[in-house]
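In structure tokens, one chain follows: the form predicted on its own.
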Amino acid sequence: MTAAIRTENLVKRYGRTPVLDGLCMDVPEGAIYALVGPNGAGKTTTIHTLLNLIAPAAGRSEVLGVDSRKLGAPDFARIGYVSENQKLPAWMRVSEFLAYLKPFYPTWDDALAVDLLRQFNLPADRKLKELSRGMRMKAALASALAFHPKVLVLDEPFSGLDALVRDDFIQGMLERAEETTIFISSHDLAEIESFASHIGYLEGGKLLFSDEMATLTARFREVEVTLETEAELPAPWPANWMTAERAGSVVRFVETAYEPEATEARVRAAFGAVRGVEVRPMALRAIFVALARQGRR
């Protein structure tokens, strides 16, 4: 599958502090790819490097097959970008803002722009500074969708938005998903889980995994083992078991490579005779928390 976005051994430092540490990532064309990770993991730095807003110390990245450092006006005319900290020309009316942007994008669609204003309930004659933060974010998204971008990059777009505005934002984004590769960084894991097709987990500037969402949720399970008697945790502890906890004769951990028969065999090998084994699926938030806790350890 063709990659719409790719990084190869990407390195970025601020002083002596590494922010991206050999990042290798492929975002398939047509995917809705969510990049998640704790604060300071390097998500925004990744986006800024992809868009040539900052230069890497080493490695390379590309968008739509073009080296990020060589992106020019024709390339940016195919890339939409919305950020939580995006600055808009506050003195402009919404209609003036869209009219101002139109000449920069050969594929600008007037009919689509009008439809997006209607869909997002955006008042064309209101100045941007008079809009709520949520409405300004919808105006930014409308401006990023009106030219049918091949890639849409969203940096923490849901931060501070109320539930209704988030729903409008997501609906507008998903309606264009068939023609656009969407790359999104977000802490809103419940929302991400509802629509992302792929997910990457970034920590310490390294991509710890990159999976299709269905594959990720299939391989993570919370396991609870009830032993016949109290016992110490086995050593060595299996590499694909995380965040072990023991309370009396009950041991809980997260299995990161779940397969029914293989997992049960590993449990029996580690603990011997057991009274019972209970396996539960995990939501994305629970997976994220388990990975973050493991990273701290």
The other form holds:
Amino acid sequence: MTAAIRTENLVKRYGRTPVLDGLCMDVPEGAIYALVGPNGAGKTTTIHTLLNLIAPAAGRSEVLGVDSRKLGAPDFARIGYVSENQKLPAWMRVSEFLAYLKPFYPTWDDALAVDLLRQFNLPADRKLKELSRGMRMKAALASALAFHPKVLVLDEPFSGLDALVRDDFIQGMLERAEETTIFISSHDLAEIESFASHIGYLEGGKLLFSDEMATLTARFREVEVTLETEAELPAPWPANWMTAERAGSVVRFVETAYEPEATEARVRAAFGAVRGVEVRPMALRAIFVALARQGRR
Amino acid sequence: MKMVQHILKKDIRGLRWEIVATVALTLATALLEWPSQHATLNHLGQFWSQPAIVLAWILLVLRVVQRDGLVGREHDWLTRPIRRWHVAVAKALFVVLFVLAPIAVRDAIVVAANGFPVLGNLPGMAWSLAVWIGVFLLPAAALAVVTRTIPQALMGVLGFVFLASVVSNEESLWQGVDWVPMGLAALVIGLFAGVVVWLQYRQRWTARARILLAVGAAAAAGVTMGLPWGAAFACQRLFATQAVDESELVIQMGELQLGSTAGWSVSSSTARLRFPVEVKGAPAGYRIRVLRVEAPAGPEGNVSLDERVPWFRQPEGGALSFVRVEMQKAQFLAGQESPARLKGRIFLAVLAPRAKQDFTFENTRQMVPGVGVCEASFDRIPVFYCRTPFRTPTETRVTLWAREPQQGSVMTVLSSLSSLSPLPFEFSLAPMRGVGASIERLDYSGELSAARGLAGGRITYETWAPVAFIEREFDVTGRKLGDYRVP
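What I would like now is the form predicted together with the partner chain, since the data block earlier showed the form predicted on its own; can you produce it?
The next block holds the full complex; its first chain is the one shown before.
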């Protein structure tokens, strides 16, 4: 599968602080790739570098096979972008905004634009500055979908939106961008989990892992081991086990390379005789909380 | 071009009220230049309206450029298939249509209304527009492309105004050749601003562009304040149009004319002296203007202002100027009986006679070829006033001859040439440049009234134009030093 978005050893610093530290990432064509990570991880900087809004200090990135530094008008005709901080021309009415954009996009679809307005309940004659934050995000999304983009980049699109608007937003995006590669950065793991096909975890400017969602959720398990007696944690602690906690004879940790038989075998090898081993699947949120805790250690 | 038009239409739609207001204001300022306007009202109107209209133009430039801002990463259009050069061209067209074109129309209206041919004044108009672009519009655009908001850009404008006011304080030292440092400064700031705009639309290197703009402003100020007088004068000499025999020119210590001591502060420890330096021997009918006297051997010397020696009191074929010197009182007291000796360097402009025209004085507006539209006012202070488009009238002497039986002349110097610039344009916010002079009573002893002695008399206009520029060393002696002390 070819990559719609690719970064190679991308480095960006603000002063002496590294924000991206050799970021390597591939987003397969057709994927819905969620880039997640704590605040300050470098998600927005990654997007800005991808879209040639800032220049990297080193490394390179490309979108749809074009070096980001060389992205020009013809390339942006295939890329949609919606951001929580996007400054739309507030003085324009919604209909004026779409009419203004139309001539710049050879693939602009009037019927789709009208459909999107209807679907998002956007008042065409209202000025953008008079819209609520959620409505403005929907207007931005409509303007980014109406030309059938090959890649749709969304930077924290759900932040500050209420649940109803989020649902509208996600539903509209998924329905109207079936053949589009979607690259989304978000804190909202619960929402991401419902539709992302791939996920990348960024921390300290480094991509700690990048996987298909199914593989990720299959890999992570919460394991609870009940020992026969209170005992010390085994040393050395296995590299695939994170965030160990002990309460009396019960030890809990997160297995990051879960395989049913192999995991149980590794538990018995590490602890010896155990009274019981309970393995529970983890929600995406729990996985990232564990990763974040591990990162802080 | 289609996309440029599309962006331009968007800006016109978005800024239509600002456009209407700015264009209306621009055209309204033509009324202040209307021939029927009283000169005083005209000055008052210009004093308030011209800075306001310049601010309106600057604001319109800031607004249109920041509509599609370049600073920051949040502007929607940066990730749209919109070519930056299309945006830049659309903004430039907007400024041409709604700032430059209204200025040109206003100027043409004013020129025509004042009885001057529009076609004949096109060079002045073109220079005027070029200066607007270099001094105001490009720097405003440069500020707009390196700032996020209008208040930020206005802070930059304030910075420029402050710098300009500091720089223009030096203007009086230039004595007519000010157009050299000012023109250089305008060129430097215009060029830097142009590069900043180009750089931002091309690369969006905001930090570098900001530094470049600051460097440009500093360079423009540096050029103005740091340019040696000699360099400016050398530049002025390139525009000499006539060879003048310098051998007859004599520089000597003039007769004592102490007169006013305005501008002198009194100190108990210093003695202030004022030496008259006289230049003689210009060809018949020619006039000499002392531009500067440098007396580096002693304490700092300054040329007295022309108003200290009224132009019509200047010797025929020569010039009188003063060098002001401060020295330690003790030093003065020790040497006050010794002969005064002054060494230095003098810079002169030679003015050749151009025309002498006679009219019957009717006390109405009068078009005087080569001078401008002239009129006299006899309200409280008798004033003579002439106006021309884009630059002040050339050096002119006006003589009013009262009719019989109160024969005699009432003379006024209309204009001691304020700029030696060879360009058909002098910097000013208004299209018409006026110069006025209060009327000096000379031989005429009657009431100075248009209705009584002067109407029906004769009026003579004599004009001179600068043709050569001379730099000479001098070493002159006079009476004893004590005779030159300012009381």
